[in-house]
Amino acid sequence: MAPTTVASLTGNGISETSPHVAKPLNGSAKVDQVEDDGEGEDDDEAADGVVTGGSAKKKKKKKKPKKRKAEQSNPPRIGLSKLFPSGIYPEGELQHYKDDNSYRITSEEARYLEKQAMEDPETTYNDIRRAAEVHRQARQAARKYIKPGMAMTDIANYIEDSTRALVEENGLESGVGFPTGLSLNHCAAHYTPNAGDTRILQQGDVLKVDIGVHVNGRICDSAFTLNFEPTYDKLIEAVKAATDTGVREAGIDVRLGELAGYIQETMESYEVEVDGKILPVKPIDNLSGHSINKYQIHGGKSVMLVKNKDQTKMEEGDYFAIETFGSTGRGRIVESGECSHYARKVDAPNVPLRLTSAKSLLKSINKNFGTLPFCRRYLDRAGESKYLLALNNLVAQGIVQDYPPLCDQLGSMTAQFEHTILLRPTVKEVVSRGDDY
């Protein structure tokens, strides 16, 4: 989702590494199989054991029951459980680490570590890639249903929808684990339609769409870009690479300023032209990805996409966004335009509201969002109305932090592309990865 805003930092001297060779495993889950509902194999007789020509009537064989493959529906409206009976998910992506911690995927202390890790319900990794897999399916089936000439607020509920029905939403324990963000062009992040939006996707927009799923408070937050013509090619791919980079060079100990050097690095070997003019790809130096905590988006480390000094290490166990955006713009963006995402804060004081609209609604807040994200189409479908003036009260005691659209100027395109990474003991799941990025 919701990338964190950070100040610039620069630096000096991006070193190169090499690169190394990931394992992809079950990219795009296979499902358990199950089997067609009809009779066993047993044979019967004929009836009546009627003899012809002095042969006896040959008996009937039924035939073997075809296995097949569980299917998803069309929208995906069919809950995971019922295409995973067994319970257990499809692990992402593994990438072995590097250099010095490259001794982990062979470390028995690592290996035991892992395991005892494992058989904590608390800590398992089966939530989070249960998640993974519902925002494999969903985002997969918003890929071939989004088209220019649709409305904004259309899109959102589609992927919405389909979301909550694969997840088998449920209250706190699963459901959506932020607004579908769906910023368009110069607008970076942080836009969702709002009730009575009515703009229409074109031809020639450049859509970012961030989807967001949670299991028991476990996101996973993974983010792609679609374009209808070919102009900005380029830019998509550009911060593709960059992403793609982040995560191979993510890993235990890695510093997270050289991390955004490595970053920064792709994406700027990157050009575009437009209309006969060269536009360098510039990774905005003001957004980051992010750590995530148990219903937590932001965890409190940034990755961001321009070296810098941070000398904070990432550590066995964090949870990482390694979200990426570049612009044909300043590379710096501002708050711009009707807010649409809030979230109540980890941190939020305990301070007494005068309003009893205002207490009402924190009320439902807690109740139906806790500290995850939410947007007013969420507050709407919830039953709440006539709430702004409640609303704007919970932000200006501190209670919930807004979160406003983020745009570079005017006239210039943005991309985005994350993935969810998880630095286990032994090796680094890329949690969200499929066969579409």
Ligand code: 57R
Contents of the next structure:
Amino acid sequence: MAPTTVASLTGNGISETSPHVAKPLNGSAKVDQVEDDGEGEDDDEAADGVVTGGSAKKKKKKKKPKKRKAEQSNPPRIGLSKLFPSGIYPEGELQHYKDDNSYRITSEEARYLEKQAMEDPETTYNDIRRAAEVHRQARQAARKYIKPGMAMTDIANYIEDSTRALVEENGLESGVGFPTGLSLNHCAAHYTPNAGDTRILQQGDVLKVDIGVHVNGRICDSAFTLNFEPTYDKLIEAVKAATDTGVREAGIDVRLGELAGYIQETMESYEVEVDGKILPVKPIDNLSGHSINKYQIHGGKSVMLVKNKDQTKMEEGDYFAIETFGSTGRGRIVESGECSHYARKVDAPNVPLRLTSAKSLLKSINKNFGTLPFCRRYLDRAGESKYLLALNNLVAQGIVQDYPPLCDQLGSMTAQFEHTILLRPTVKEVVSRGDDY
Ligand code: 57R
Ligand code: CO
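Please could you give me the other form, the form predicted together with the named molecule, since above is the form predicted on its own?
What follows is the entire complex, opening with the chain shown before.
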């Protein structure tokens, strides 16, 4: 794992001691230490049956209330504002910028800029960190819960019910960031069950779990791959390493085409042995990571997985999803199968809709999702029914984008890992890093 040091960002109010600085990432879900009113003490004292009579008893020294860590429930249902009464959420993993950008750590000007750059950065950072802590706690439970033999629909509902409870879902202020991706085997992205999907997770499946959480439109987008037998362990190891290379090499002024080259190099340095045959691990050359904007999952900058001539630079303040996909197949996806994923276009054309059902469906989409991605199950949940004609009409009018499942060739296996990173002026923060990946 990349070296991580929490540089003492003194001078801009973010000093070691300030609550902003994350404690080393420990296993258990991080929470604020909560005062223990000590009441319990007495009770259990009583509990151990020692009955003490009359006030004569020597004045017992009031024991200092012991700090007790409020734990997340299982399944996770405790809103994080209860576990972080300070309202301050932990910083992610900090990685220093490479040599030519190291001046940034010190220069007063950089920190001044940080202050000016965005509407109060601390608010934005804190929203991102709250979404990231929800992500860590929801996935921690999901990784324990998901077992072969389960229906994909139940797995989706388990994850989304956790996310909605932990983020304390509240309309467009906080909630699920996009449909829970549960793409299987040769399918790499954009599959989630629709109503009526009876698919069951199999022992030999390779499952990509892509979870999105947002707070005030700040989306934490992070994904991991699960397998339940060792055949494709090497494929998964390759993709985890390729994503960590992308995260480590990302930085201010880094060119997207070059970053893709570093990712490709790591990915292609692995091979997988399947039934005695050695298969190279290929980066999927028509999938990518992406910049993220407020309420917009794809912010327009794509980090491809194969070296290319894209001279576009990463910039100070950029917020990126670094995700890589590896395959034992062609290393190229095509759209295939029934569509579940949709999103209203940010710059949707304002065309008159003749279909009244399309008009009311668009109203519901604007009210419930705005430009955040959604899936058919979320329309069902919002009380919409018999909406397919209207939905396809909105797609045909170019108001809503459809995102069909993206799959390599049948028989191949694909894996994915993804982290969200924040290019702060002074340091790079891997907001979604956890002790799991
Ligand atoms: O991150 C409708 C969603 N995204 C959910 C996530 O890469 C996304 O196609 C979009 O729900 C919509 C890709 N890149 C080309 C632009 C080269 C895919 C794969 C990764 C994923 C899921 C993604 C992609 N495109 N947008 C974010
Ligand atoms: Co993504």
